[in-house]
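Taking the form predicted on its own, here's one chain by itself in structure tokens.
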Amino acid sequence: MEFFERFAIPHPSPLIYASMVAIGLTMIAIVVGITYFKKWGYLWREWLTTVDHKRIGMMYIISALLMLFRGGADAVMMRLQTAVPDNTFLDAQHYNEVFTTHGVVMIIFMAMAFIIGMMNFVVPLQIGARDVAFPRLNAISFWLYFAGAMLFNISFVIGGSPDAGWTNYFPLAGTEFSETVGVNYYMWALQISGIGTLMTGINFIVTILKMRAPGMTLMKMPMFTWSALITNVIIVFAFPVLTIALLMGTLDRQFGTHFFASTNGGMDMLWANLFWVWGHPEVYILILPAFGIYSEVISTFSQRNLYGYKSMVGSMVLISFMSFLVWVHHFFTMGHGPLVNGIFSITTMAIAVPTGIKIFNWLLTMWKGKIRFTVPMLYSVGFIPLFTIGGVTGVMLAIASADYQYHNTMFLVAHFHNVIIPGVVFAMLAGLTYWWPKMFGFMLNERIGKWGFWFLTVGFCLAFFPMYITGLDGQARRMYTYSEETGFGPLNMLSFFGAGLMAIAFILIVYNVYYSFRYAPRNVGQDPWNARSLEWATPNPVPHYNFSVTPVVNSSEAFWDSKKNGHQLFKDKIDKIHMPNNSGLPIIIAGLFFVFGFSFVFGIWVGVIAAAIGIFGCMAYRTFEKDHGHYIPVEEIQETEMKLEVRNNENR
């Protein structure tokens, strides 16, 4: 009995018990289905052990979509709880756990996975590479992310969820106020996932700097590749800070140190500083790839080259530098004094300038363009006014004296979502729809996609714009209930209605995938959008070696030049191609990291030691492993290319 009590949920509820049953039945159904259709071997050979950047990118995106619905369920529960005064749908403790997991899942395990998935699939194709610089490191990066995500998501059914907010502020996150293992889950899930993200940052910097096609100088890279390069530079500088902060927090909670304690020489504000030194660059880690996607989409569907290429690059570089100079605006209300607050108020307003430059770049790209309002273009155009509103409210929050009024209210919640949802979610849906035919060989249905866009946009406005008003009227964030006398009820009900429309939008997006998979024609060819960058020069489906011949580039829109100006992309003859071998080692190491993290959460030191030995054993094995990859012979490449050419000719 003591064994089971150790892993019991400290604050059970019917919702959690129902979730346990649903998770159990889903896992059984998956295992039975895979076994019945005899797909275990296929999954192991083609997906679980793959080092192909395209398949790793798809797995990131699939995982991100699953996390989107996980975090979305939390969001709907919060909106339902606050829809009416004095609601009892969730109690205070459960509400704390829900808004904590919602923030972590959406930022770390949804948005980060989506952008890294997009980078994985697109960047090597855009630069004319056959894979990333370190394919096996890429695989272990994904599986560490996945292990961290799964570790975090089992918390609410084994041991209890974290409840100190997604920012995990101390001393609230210390053992005095969070006695359960929930915050331990937070520490180790983010630590394991963060290690994978840091590996990704190093991998893509090397890939972009060293593996570009001949002729592709830095100033001839597509804008999405530029955004990926700058994003990964930020990752390499920001994520070690999070790694150390999480380590110090773990030592405080599990080994009795006092880094973030309010006694014995500790400093709880140290956590806030370290968290936001990582946390605010993290916002730009999310938003810069989105800017790259919008640049690709707007240029393609305006049928014009991107206006102000150099200013776009310069503004992103400036944003990456300034993103490390604004973190203190997250705690203007914590007593730093007017000098410090004034300095960071100025830097916060200044970072809006390079962001504003991009808005004008996109508008001028569309100016006199022949705009096609496809689904990706609708998301891109819809993003501009909504993100501008989010930016303007950000400038309001940057006024340190006024921030005392705004900071701990729903106004801040509205601002943050007003930036992240149009800036990241819209971009990821635009990019997913845009590159979908390159990923899967068929188009998503435009009509259903447009319905999804309008439901999402209208639902977003109804869900979050009322929060600006209730926030200014004094509704505090993180409060699970309020009295009828406050007058917040009608606007909160409107917000709940908007959240419902957003949920319908995501259901439509899932239905679109199902409908298109069943009924969409497969005769889309290699370039269904009449696009401009190099990834569209590959056939559908993209062979695992990407390009049979390395392309030669002379502009940032190499494929467009080949179509309109007669530039010859492929000049050399086909030669044998070297490719890496698949490996089961990454998923095994990630599984050991999962065991290591789970054991550390509960203080099961035998499990910690055993998993650590296994991890170092796998690393030692890899050190001495002689695996030099394999060569694809010319005959096999020619046969593959001939089949793809016949297929693409039939599809025209």
Given for the second form:
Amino acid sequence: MEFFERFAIPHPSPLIYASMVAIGLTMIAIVVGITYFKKWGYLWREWLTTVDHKRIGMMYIISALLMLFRGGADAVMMRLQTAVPDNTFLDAQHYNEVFTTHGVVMIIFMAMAFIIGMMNFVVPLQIGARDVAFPRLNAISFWLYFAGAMLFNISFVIGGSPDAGWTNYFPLAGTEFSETVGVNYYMWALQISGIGTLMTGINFIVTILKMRAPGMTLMKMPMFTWSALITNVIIVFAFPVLTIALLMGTLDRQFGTHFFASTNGGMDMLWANLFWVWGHPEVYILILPAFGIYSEVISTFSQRNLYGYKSMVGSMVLISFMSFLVWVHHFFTMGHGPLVNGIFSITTMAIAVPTGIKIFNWLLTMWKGKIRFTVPMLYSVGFIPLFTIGGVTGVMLAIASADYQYHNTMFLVAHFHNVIIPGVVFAMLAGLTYWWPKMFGFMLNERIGKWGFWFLTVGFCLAFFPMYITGLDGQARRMYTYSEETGFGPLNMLSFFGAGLMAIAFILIVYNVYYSFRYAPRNVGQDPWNARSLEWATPNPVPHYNFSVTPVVNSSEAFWDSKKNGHQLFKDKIDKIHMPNNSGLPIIIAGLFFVFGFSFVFGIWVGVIAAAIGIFGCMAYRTFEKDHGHYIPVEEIQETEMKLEVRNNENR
Amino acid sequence: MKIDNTGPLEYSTNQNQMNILGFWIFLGAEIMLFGTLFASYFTLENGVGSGPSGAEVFEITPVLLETIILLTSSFTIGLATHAMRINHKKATLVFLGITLLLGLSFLSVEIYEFIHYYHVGLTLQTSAFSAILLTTLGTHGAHVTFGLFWGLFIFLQIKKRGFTPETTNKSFIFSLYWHFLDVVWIFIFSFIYLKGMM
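Okay, that one was the form predicted on its own. Can I see the form predicted together with its partner chain too?
Once more the chain from above appears, this time first in line as the rest of the complex follows.
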């Protein structure tokens, strides 16, 4: 019995027991359902072992949506708790756990997964490739992310959630103040999914540099591909810093070292520095692909080419470089002295310049365009003013001397949600709606989609704009309650109301998927939006080899040229196509990583050693394995293409 | 799979070229990894608490021995790649084997060094300095250990399968990895040991 006591939850509450039951029932339902419909074989062959970038992309996006609801539930709980003064819905400890998991889940397991999912689906299609450079590695990346996400999510029913904030500052995150295994979960969940992300970074840089269609020079790449390239460069240079920080954190917590302790020569500020040396570039890892999506969407629905292509690329390169030079602005108040603060204050403000260039480029793309206000375009048009407000408050926060007033208040919370929600979340919803017909072969309903957009936008404004005011009035972030005399009550109630509208928006978005799945016509053709880039040159649904013939490209809008200017995309005849084989190794290795992480969290060393041996065993197996992929014969390709053509013609 | 016979075998297919480029990018990430360790080392170097400092525990003999062994192994892996380029299987295997043996002896000396630190009272828990020192050395040592197994597997594959686009590609990438570990060691030698002993 003693062995099992460690798995007990340290701060149980009816809410946690309810979610335990819910998780258990859902898992049983899934297993029973799959068994009943005899889908295990299908699931294993077509999805769990797949190395197809499109399916991996979809799995990323589905996981991201699940995490969005987990993180969203946390958000609603926080708003509910602070809706009225002296509320007792959550106690302090539970509130700490909720804001910690909300931050981690939304950044690492929702936004990152959404972005990488989009890149997976879109980038190879946009550059005219048949898969990524390392398809097997791509599957490993996804399953490592998934293992990390699951590890993090079981924390609140087994052993307790992390409670030191998503920034996890030491010494608060040390064993002295965070006694449960919660922070251990944080370390290993991020470590495991971080390794996966690093592999994705390498994979996509090589894919984009080496696998572009003939004629597509770097300066003729679609803007989303450019943003993906730059993002992945940032990933490769930022994530190793997190790896080391997490390693040190683990050693401090589980092996009694003194990296971040205040005794025996340790330095607690080292964690804050390392965390933000990774963490600030991470912010740009999130926002740059979003910028890429807006560029695609705005140009498509203004029916104009993107204004200022070169300055778009240049400003993204500049942003990526500067993203490594601003990290200290996250802790201006922690005593660096005026010189250091001054320098980082200036670099932070300077980042507004390339970002501003991009904003003007989008506006000028719309200038004199024939704008169609579809759902993706609505999100993009909504993004511009809202993101600008977030950017301006960011410049306010960058003023080091004034930051002493804003630091750790709701003003900051309002600011970063103001850039992340209209910036990243709007982009993901725009991109999802935009590429949905390419992914699933039907369109999402526009009317429900627009309702979703308006609920989300109005809800967002009501939820976060009041926080600017309460923040300036001195309401601290991460406080589980406040007294009535502070007068924060009414505005917090307004925030809660806004959060409710946002929740309705997400329910509408999910309902839209269901509704469109049932009622939307399937005759959308290959190019329902009258779009411009290469991914729309593939038939619907995209065959697993993407392009039967490698396209030849002459500009960044090759597909548009082929429609309007008589450019011939497909010149060659169909030849046999080489494709990679599916493999069960990625999911097995990720499963072993899960066991490794879980055992490490609880210090069950037998499990750690066994899983480590298993992981190295898989790697050894891989190096001796002979896997040359397979060829699809010409006849099979012709047959598939014929079927797709009949289908697409019927639909036209 | 198109085979291009104009260049060396390890570059002969598209996939091979992508593997090599991908590994270079991975080495870029590794530079950041060790860069972070070095930056943390310089930050915590003087945080010796009540434990000994570097000057008190570093011994020049094992460190010099490790340096010479690892530099030599970098030379022999270079010879192995050269032998591979001129299609000399036996010489490749011999030099690869010598490289791995040198790696093993490096590791033995490093283990001796760690035992020595333990005896003079410098363990992971002693101070921030001891923790970052042992973490940095340990990360490098773990890379070498990993490399030993990896190199052994490549040795076996070349022995069994001869030079193919795959085996040459793997051993070329392994040689990049091994040289990289040598470069990291040079930084460890200069900025941890020599700086610490001065």
